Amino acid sequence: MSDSAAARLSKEDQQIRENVEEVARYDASGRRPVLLSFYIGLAWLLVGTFFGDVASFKFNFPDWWSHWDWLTFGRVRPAHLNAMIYGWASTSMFGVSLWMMPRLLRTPLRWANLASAGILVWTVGVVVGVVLMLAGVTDGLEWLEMDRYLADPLLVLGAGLVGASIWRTLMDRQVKHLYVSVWYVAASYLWFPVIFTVGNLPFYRGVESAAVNWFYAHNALGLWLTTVNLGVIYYLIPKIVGRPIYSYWLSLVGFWALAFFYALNGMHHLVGGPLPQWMITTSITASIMMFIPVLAVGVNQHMTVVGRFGAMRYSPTLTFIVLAAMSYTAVSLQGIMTALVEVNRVSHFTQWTIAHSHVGVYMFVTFALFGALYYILPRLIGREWPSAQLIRLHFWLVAVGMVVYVVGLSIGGVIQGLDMLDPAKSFQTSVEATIPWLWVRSASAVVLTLGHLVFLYHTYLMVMRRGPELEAPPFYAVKPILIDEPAPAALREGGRP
């Protein structure tokens, strides 16, 4: 590099990086509604944990709690589905959100309490929906099952209401670049109502309502967990480990591969269904083609780490994120396989897509916010986390939980699959082979369930300032393992956050 190139980067970066006080001021502008959103975000987490252990024991003890109608399976487990998503997950991407945007744009969040009134909002839609469903009120579609009249609106409501915020604070933004998860974060904003809205239209009958009901899920997993939690990723890895994503052209690639081929993919969910078969071909050409956006950010993230894995061991938020990142691709590459007809054949209706959607939306969401909150809680409330070893206990509880879980359920599903296409064997027959593997699903969700109680216990510790003050984060005396490489030249793309 000349030396002019040389001094015209490092004026560049001086250019972009950001003080201390700069810093503070932007998280002060969107503390409450981020606060806000967390703390509703984990009860949501606690309540939905608590259906998913009661669905899955429901499978071992199928008279268990019966003579109770609000926790017979056909509500429960519904119920646990949207506690997740809409309570737990889309919650705390809200908070992450308006945490992340100020950062980037080098702008206090406009429109605050507008964001609270969002959140707000959106939660009473949620509570109403779940408490609908637990009462045997519900639209009966897989995702889609809360109220559309009486629910539905209020989501739609907030969820504008939290973009509205964002976009505010987008149009005054003071930067002229836009770093990559600004893109993933601003445009799940304008997705999320649109495929919402169109989900729920009450238009649909037979057919045509299985094909909307299924553009609306996996776009709901694409187009709204997905880009969020991906903007959370590009964001906080850089930052963790100090130096520039790896390529930013590769990012706007996986960006707008994304945007281009994922909305077209929900109908392989329906391979064998009576749609036309231009429908299942068209989606399953454009799963193939997610081989681009999901290698693209594969490629772009791992090199963004390589060299800088022994940080995992200074930072749990690191951890968490690239343990994220490593499931992103696993879950989409595994979706990609699964979309092909003979193997679709052999998993769908099976417990094999109980484990894939895990691996989605827990491995891959769920992880990347825990990540999240544990950099961002401490910059909010002012305090380190308290304890180490409950960093650590609830790493490896939810860790060893969610793997054990989706080996077993994946196994368990295959079995069951090759019984069914055995015509010499009976539908019971492929029953009864599950039953093993459901007994490890149960196992394993207690792991995780104490993993979440350990999670909110250490989080209560925090907020309410219990346990001991530390004056430095619980891992400072860790030494990071780093390998000394030189970063790639990605400034001159704008590659850092």
Contents of the next structure:
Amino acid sequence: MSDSAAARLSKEDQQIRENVEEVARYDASGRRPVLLSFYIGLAWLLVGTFFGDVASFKFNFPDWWSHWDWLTFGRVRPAHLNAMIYGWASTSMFGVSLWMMPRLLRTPLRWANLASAGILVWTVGVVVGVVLMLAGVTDGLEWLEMDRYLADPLLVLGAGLVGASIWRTLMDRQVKHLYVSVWYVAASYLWFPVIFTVGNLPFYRGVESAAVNWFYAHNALGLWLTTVNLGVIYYLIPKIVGRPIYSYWLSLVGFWALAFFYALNGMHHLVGGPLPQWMITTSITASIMMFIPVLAVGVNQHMTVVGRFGAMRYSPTLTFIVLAAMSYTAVSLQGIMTALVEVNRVSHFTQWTIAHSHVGVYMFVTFALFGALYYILPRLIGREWPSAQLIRLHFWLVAVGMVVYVVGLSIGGVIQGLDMLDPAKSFQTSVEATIPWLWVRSASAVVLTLGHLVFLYHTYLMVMRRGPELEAPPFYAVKPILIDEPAPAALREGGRP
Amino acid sequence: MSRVLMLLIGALAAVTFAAVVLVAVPKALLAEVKPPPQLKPYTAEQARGRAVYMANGCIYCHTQQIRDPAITTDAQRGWGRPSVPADYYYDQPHLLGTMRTGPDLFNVGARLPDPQWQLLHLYQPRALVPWSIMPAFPFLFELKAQAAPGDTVVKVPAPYAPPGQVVVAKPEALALVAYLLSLNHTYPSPESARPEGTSPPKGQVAQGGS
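Having displayed the form predicted on its own, please output the structure of the form predicted together with the partner chain.
First the chain shown before, then all remaining chains and molecules of the complex.
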């Protein structure tokens, strides 16, 4: 592919061969907001992990810490979700977006200070929302718990300011062709404020409130978390394996099919429920149609890496990113399957859903962000990660932890669902069936927590310049088998500016 | 400019289309739903209890919806007839729920109508249901040396009773119980309440709208 592709390079494509100084200039233009968002994101990762652990252990010890209303299960659980979605994932995604766009548009970031302000406003909003939630002030809708008057306007404003910086940069672009990552990222900053505002309007009642709830919650995943992170994956895979994306056409199909079908998926959370049947049918149909974008993206990304999976041994970024891409395919197929009535009647209302959402938000989104952080931070700080060992340790802890989490809780969820469908079995049976699997979940939560602590410690070492300084990126120290060019050139291109 | 414009218009078209189909059209259709005569608006006390229910995240373990008997055994568990949009007329926001770590509460007021049972169950679920994994909510109660006039005392059995003290329900607990007891949808399904164009396809929902 590479030889024939090189022959077909247009004039513009040839110009895309950037040099290190040029890329360094783009990286420098967004350095402050990008680092700001990463540090804030990592702080939220720690907070969200803490809430997740507390929530998990409360299943095992229902009387543990029950005297303090701030830490009752029903408050800690949404605090975990909100800290992870809006704190860790979204804030880090701001950073990734602000870093990626100048490179893709070949122009320095515009309005960088505005973006920093946006990140801070957003963070204040999330802090207010989570603290109020712990104090018992909530809008009462899953994924939309944060107070609609005190917290949500700050979130819309914050995301809007970051989005303004991104769209301003897009307007001043120095390239004609828009790479697929640009579509995903730029569109996400239009979608998020729209869906978040629609979701939080105060005048829905009854089942229409349920419809809006799932319109929002599913699109927060589909048109925000998914899209930005697909953009990251689309950017980093070709960058690391050193070949262009397999098919422009497939990425086009994947993007637009996702935009139109994903947006309609939400009602599959209400299969069999008290909603007009046509709405649920629409969402089931749209969910099945998701085969198109999922396969398009999956095939496109797989074909880009195929034959070079060995490179994962040398690049922690590629390891995380490839697993994230595979998880995206897996979680989407799982989601399509779960939308089918025959599966949904078992899986709905059970721990299966929790496992499924962790495949999405952790194995896809969080892995993609870990990969991106491993790639971006050295380039902004001007220092390599001090220890390949710590990276490996982080990877194995979170990978094993999450696989055990998902497999365990999925099994528990299916047993729970089958028990609930069997009229001969008491409800007690379905509760007791989950207990061993809830212990598995708590054990894996401990492993994941250790993984996060290792990652945070390693980041601290790098940022504070406490660790040893490496000459070259740690995993590239071995001759990369992935790049056609001679190793030194590859090192220069892939290394820090 | 054209590519960026296409992205802008296309992206907004996609999300607007979804918002129209899943938010605006249903809002217009559901505007015709009328509350069944047997369903009463929440009293001030029940509404306060509903706020306590939301504040403490009961929704993360309990649903308030009975699903289609064609695909589930909800009705066979004695949880009630399938719920329809009219049943939720006074609910703002909805509390349909997505998890059944605990049982459905759509008709809990009819199933477990004893306020003393509800209070004790909130104070210590395992005093009544030994296998329960529901959290206890002791912060909804206060411990007193002796009850004052007007206090609602919860009779707590031996291993869970605080020595030498009485357990008195705080106003939040009383409101929450008032709300739980109001969850009673045992009246017949409001047939006429289903708006036009929303009748279920044959075989899909056996009794969903009837």
